[in-house]
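For reference, the chain that follows is the form predicted alone, supplied as structure tokens.
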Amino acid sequence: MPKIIYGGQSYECDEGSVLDCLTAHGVAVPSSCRSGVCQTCLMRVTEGEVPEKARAGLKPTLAAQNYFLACSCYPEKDIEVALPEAGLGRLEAKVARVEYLNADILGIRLKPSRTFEYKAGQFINLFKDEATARSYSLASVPALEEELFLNVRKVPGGLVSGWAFADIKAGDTLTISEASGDCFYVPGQPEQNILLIATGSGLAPLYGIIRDALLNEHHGKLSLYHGSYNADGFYLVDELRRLAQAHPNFEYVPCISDGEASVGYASGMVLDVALADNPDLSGWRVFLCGNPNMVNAAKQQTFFAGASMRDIFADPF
């Protein structure tokens, strides 16, 4: 009879699911439909393997992080499990470099104090103090860089961004969290076209995702649209244009929403430009990052343009 280990306790699992077993022993696991549809009972396996059926219907990014549906999981061997929010530990990281990417976005490169596992596009929490933290996406790629790369946007009155711009300097030791989030590239469909849309510092996770995809020899179309009110809001422009020159399947389209665009820039709202260029998204993968209003509208419109909801990944901030 397989055992389920949760929170340091071991429970014997007879013929029922992980959800049945844990709730029968008084463990509070969020659940609703109990049929694998609502995904409320999402859990993560930390030791052992779960049957493939327990991942049916999950986005590839969740399956890649060992998440599964407790109501659909009938374990065949001993496993250790946790709720999604469990285990997001803290660690120290030394500031290797600080640079202005533009007037409102600060680039911070960090060297974690220990082995740090993450996927390009995930996020970490940056702590100003014990009670004050903000989430920032990772623009770095583990296989390409030893340092973590954050893009911190200056927010008027922002407790963490204000502190970052005023006080953080090379050599400082900061507290960060382990990485989390499901906005990242999953290999396995190298021919699939990918649309990436960002505003502001929403470029950060997409910069990592694009380079990770290219590193994995993705040969489907990679189309990045980055929106700003004016040309001053763009950053990493030279780096992205060099990538586009080196990789024919990657295109970079900076979009200016206020006023006329100069040569090398598109004119209009970033979502409008992206959909005008790519009206049929059937079979595409989509990544949306940045302003919540844009992200929410883009989720709906890219779905109406043919993208499957399972292939739409969003990170609003």
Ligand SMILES: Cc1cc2nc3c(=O)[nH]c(=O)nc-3n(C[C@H](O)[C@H](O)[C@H](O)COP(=O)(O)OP(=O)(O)OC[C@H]3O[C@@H](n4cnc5c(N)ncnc54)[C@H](O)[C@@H]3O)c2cc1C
Given for the second form:
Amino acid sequence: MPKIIYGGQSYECDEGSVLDCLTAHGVAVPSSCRSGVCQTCLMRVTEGEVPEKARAGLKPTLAAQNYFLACSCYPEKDIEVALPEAGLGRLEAKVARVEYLNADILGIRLKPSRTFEYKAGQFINLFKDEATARSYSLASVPALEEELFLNVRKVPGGLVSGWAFADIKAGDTLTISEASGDCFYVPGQPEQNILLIATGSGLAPLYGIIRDALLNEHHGKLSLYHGSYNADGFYLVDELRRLAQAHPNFEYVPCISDGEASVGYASGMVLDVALADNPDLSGWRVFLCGNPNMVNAAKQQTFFAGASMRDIFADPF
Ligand SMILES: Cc1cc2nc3c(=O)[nH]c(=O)nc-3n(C[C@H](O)[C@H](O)[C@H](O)COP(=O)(O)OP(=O)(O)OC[C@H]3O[C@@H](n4cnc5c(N)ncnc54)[C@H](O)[C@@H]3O)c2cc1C
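The structure above corresponds to the form predicted alone; please provide the structure of the form predicted together with the named molecule.
Then the entire complex follows, led off by the chain already shown.
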């Protein structure tokens, strides 16, 4: 009879699902439909393997992080499991370099004090002090660079971004969390077209995702649209133009929403431009990051243009 190990305790799983077993033993696992639809009972397997059926309907990014649905999981062998929020560990990281990417966005490169596993596009929490932390996306790609790369936008009156701009310097030691989030590239469908839309520092995760996809020899279209009021809001422009020159399947379209656009820029709201260029998104994967109004509208409109909800990944911030 397989055992389920949870929180250091071992439970025999005689008949039912992982959810049945744990709740019968008084473990509080959130659940609702109990039939694999609502995904409330999401858990993570930390040791061993769960049957494929326990991942049915999950986004590939969640499956890739060993998440499964406790209500649909009938284990065949011993497994150790945890709730998803069971603590992101903390670690120290040394600031290797700080640079202005434009007047409002600070690039911070960090060297973690120990092995740090992540996927480009996930986020970490940066601690200003014990009680104050904010999330920042990872623009770096583990296989391409040793340092973590953050893009922090200056928020007027912002506690953590204000501190980053005023105080963080090379040589400092900061506290960060392990990486989390499901906004990243999963290899396996190299021919799928991918649309990526960002405003402001929403470019950070997408810069990581694009380079990760290219590294994995993605050969479907990779179309990146970055929106700003004016040309001053863009950053990493040379790097992105160089990537576009080197990879014919990658297209970079900076969009100016206020006023006339000069050569090399599109004119209009980033979402409008992206959808006018790509009206049929059936079968596409979509990544949306940045301003919550843009991201929420884009989620709806890319879905109406044919993208499946399962293929839409979004980080509004
Ligand atoms: C998953 C995730 C990933 C993120 N990745 C990044 C990233 O890569 N780069 C980045 O710059 N930020 C990112 N953010 C946003 C970041 O976590 C902070 O919310 C942001 O830096 C503001 O924090 P603060 O302490 O400076 O401001 P706060 O002290 O929290 O807020 C100060 C004031 O600004 C307002 N405010 C807060 N956030 C914003 C905002 N984003 N825009 C406008 N006004 C705001 C608040 O309502 C408040 O009035 C991410 C957020 C999430 C959830």
